[in-house]
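Starting off, we have a lone chain in the form predicted on its own, written out as structure tokens.
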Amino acid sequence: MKITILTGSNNLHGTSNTLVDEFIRGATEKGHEIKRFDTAHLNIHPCIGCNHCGMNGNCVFQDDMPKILDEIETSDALVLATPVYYFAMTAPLKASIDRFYSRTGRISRKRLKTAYIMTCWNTDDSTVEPLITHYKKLVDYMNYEDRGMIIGKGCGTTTMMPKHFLEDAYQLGKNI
């Protein structure tokens, strides 16, 4: 399977970053193709509501997305991970999951499989249910399948980050 995955940490040693590394090592130990795009480290614009593209053309603006984009185009999965930054995902992976909106045509038809891997300091749901409330839209919008979610909830620092989640984390990739 090829497996495309998205993160939105700017912190590449982060706790976000530490799960999908967990979920890579599942997910090849099983014999799947990764391509990882770390969304705060590439040149990404925000949508601006243009619709030059028709929602499946392409965007007005020449940047790092339509590769990301052509990859999801070849991909059977789609992995998206972030850590909360001040109760959303980070802006950085929000405006590569806005630009989905110029490809909605082409992506939306695959059936993709899909998992979420999220993490944040604070324990207590009323933090994280936006932002799963946002991935199931998506993925019911998409037409496309959810396989998991990994809610890190605790998870401030790599070092306080409860070691089952890491072995959570594993388990989807190789699950996936």
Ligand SMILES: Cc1cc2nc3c(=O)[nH]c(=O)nc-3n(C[C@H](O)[C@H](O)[C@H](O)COP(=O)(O)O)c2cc1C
Contents of the next structure:
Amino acid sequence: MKITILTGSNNLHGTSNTLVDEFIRGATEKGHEIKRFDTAHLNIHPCIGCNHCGMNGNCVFQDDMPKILDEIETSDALVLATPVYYFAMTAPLKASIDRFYSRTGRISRKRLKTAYIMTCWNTDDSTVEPLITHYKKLVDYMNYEDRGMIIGKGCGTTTMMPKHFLEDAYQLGKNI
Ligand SMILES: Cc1cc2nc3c(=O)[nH]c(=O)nc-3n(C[C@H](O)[C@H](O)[C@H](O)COP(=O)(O)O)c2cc1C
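Same protein, the form predicted together with the ligand this time rather than the form predicted on its own?
Now the complete complex, all chains and molecules, led by this one.
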């Protein structure tokens, strides 16, 4: 499979990207091809809702997003990874997802497999509930197929991260 990964943290060696690295290790061992985009390090303008694209055309912003959408269009799976920022995904990742709008017709037509990796400091369910609800609605709306979530509660830093999350992410990469 070709798997596109969108990460949302600026910290390339932080908690969420550490789990992404483990996911990639598992997926690569299975022979999958990985296309990774670290959205916090790319030029991705927020959607301005001008509707120039008509939800199925060209966006007025010819930044880094069109090439990411090209990859998603030809992918079999899409993985989102983010730290929790104020009970939500980070702004760069959300900006990327909002830009799906310009290709909604094309990237919702195929039944992409999806996975979600999130990390946060807190250990309570209520911190991650808004992200899980949003992800499930997105998967449903886009006609995707959820293949699993890593809900990294208590992962405020790489040293405090419970070690089983590394194995969980590795296994998700193997089994997506
Ligand atoms: C702006 C900001 C907002 C945050 N909001 C939350 C939050 O709402 N709940 C939580 O448990 N942790 C929150 N955190 C902590 C991060 O989710 C946590 O440290 C995470 O491991 C950072 O991921 P990273 O290393 O991949 O960047 C926040 C951190 C920052 C910088």
